[in-house]
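Consider the single chain below, provided in structure tokens and representing the form predicted on its own.
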Amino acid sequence: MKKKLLSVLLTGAMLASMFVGCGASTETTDNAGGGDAAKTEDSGSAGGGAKGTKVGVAMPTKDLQRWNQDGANMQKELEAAGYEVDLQYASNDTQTQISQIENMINSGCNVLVVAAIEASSLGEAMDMAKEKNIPVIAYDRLIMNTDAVSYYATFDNTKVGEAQGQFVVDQLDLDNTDKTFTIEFTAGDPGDNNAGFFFNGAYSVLEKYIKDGTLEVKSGQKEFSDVATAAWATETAQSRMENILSTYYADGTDLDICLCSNDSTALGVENALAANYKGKYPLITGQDCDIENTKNMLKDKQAMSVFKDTRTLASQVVKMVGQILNGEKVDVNDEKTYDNGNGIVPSFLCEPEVCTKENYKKILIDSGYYTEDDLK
């Protein structure tokens, strides 16, 4: 009796080791390893949330409207899910996400998710996770240099700029033409490891219309460096084309194609033409299908957007919190794409849609993602 009585208590402590080593305390998360812990149909095991147990979640900044959504996404799903949630945004300032990290770590919290402001600059904040056996999904934006970082979750980054790239291809039918199209790259932070995947993605798939004269860029600015726009701000964007409009255009040749990488930086793009430019009006590229962009494809001034639903990114990360904390096997799709510079770490990568002033209605209104009255 005595034997069977030590292997129960020892088998008791192994698990108990186990859930700890998780990043769960068990002073915080009474049910978090599943047992009666309710779980919803929608969110799979992302359910098992249990009183006590806290989720961090760190925003980059206020300042571009997605990330407001991803924010409000995120603690919306993770409270139904019945989790207590940490939600900061850093005001586009490193020191003070990486203060905002080590408070979530020091106030309890079981799971951290971080949406990085500069992709290797959080190395502090994730030693002491880390040390605290702390689970850290990346989200979005990969966090580089670290061994931390247990998952990635995000949308297909270089699907999202060869999305862009064959849109272009496609609207001017390059593959059939005898016409010199003149096209110039706007590109992202050069901190936030995407921008690089989402240039190189639409560049990969123009780069041999460059090459056979098809495309012609005016400026000769075809590297990463020399467009990338620091924190994706619009202003930027917009001050580097007025000096492009002003160098290379403004002897009155047209200027075909803006490929920007996102949505914030086209719209830099467009204030710029709308003050300096006075020629055929470009194609320009964009994502995200923020509301001004996508009031702006339905006026004509931005052809496209890629959509990056962040509700369906929020789901699946609420319900990788849910397996990480119950114990369960991680849902990734991808286990070679993404090198931290540590190692690869498992993702999960969203797909991306191409939204038009033809599609945005079944894309964006019929999903409930905007009303019409958020478009007037």
Ligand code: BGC
Second form
Amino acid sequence: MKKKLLSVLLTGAMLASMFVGCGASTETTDNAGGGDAAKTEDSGSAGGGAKGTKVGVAMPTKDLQRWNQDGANMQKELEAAGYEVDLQYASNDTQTQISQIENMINSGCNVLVVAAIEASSLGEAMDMAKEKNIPVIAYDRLIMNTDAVSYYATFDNTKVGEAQGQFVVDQLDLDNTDKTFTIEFTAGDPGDNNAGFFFNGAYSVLEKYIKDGTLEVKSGQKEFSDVATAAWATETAQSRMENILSTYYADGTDLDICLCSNDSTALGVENALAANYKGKYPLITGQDCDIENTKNMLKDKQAMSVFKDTRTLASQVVKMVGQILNGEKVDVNDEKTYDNGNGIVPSFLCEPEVCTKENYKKILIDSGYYTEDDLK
Ligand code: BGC
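Alright, leaving the form predicted on its own aside, put up the form predicted together with the named molecule.
Shown next: the complete complex, the earlier chain at its head.
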């Protein structure tokens, strides 16, 4: 892998130097309103050439707000840096994502940036990238069981979960209470390597309170496999919570805490509560600061979300792309946490931030992430 990477770096460095002074051409891959359909661009042979240095960006779906932002930020920043961009969304369908990546390779992408739908199912496409010496950066989600991935850039996924757990501890002052609080967990997609990190991060903070009886999981569902939500789907999280509410909380017992790993699942839980629950409204956690959830935060229907500024991640990845192509040392800050089954993948972990009704102005509005109008 090292040898292959070196030859890639050299090719990249040569390519980059070819374009110094003349500027790589840019081409807009405008997906706005274009749905998730695969889009193939024939831009010459692998290894770049006359049309410039091209970066393939494979995103999972347009259904969730965050990936639209990630894609748009990546495209904007890559184009500003002079790259040609092939941005694709795959409707959360792994086969589509595989063909999109293969098309990117065939159409001459020099680097691939991939946010995997299914961590372990991109084998064929990864083999092809490796064969053609095309470096792959795993974007936000690690790609498992392949040695084709050169780098990983994400937010600190364990910290995201820990921040959610710690928020519960602090808000309910769990260290100084005689009360027992009820809690239910809702985690993410088992095919997404991040989902376990989020859940384990939160659980590691809350476990001692479950053990000493300060927290009670009435459903008994405490394992990741019990609480996972396929495809992070709002509807799936909603129907699971509806079942939990009717089975364990219909007798008037309050549900105090819904520890949700992200905003799409939190939204499902919030919908279930709105339809089926009359007790005291629970503290609900989330992640991503999606618009709907931020609005709910302002209406006291969600207590917090973990903000992961997709602009920061995009800038970091664009920096890493440049470093790879220029044969420079690539900026990583973690070389121990993320083993993809084939060894540790050098990673850059960005910092997540807790966002609440109290600090959303500073975090989301002053930073230009949203306008107040977006949240109306
Ligand atoms: C991301 C989260 C996102 C989830 C669902 C995860 O891999 O890290 O930010 O909420 O996928 O799309």
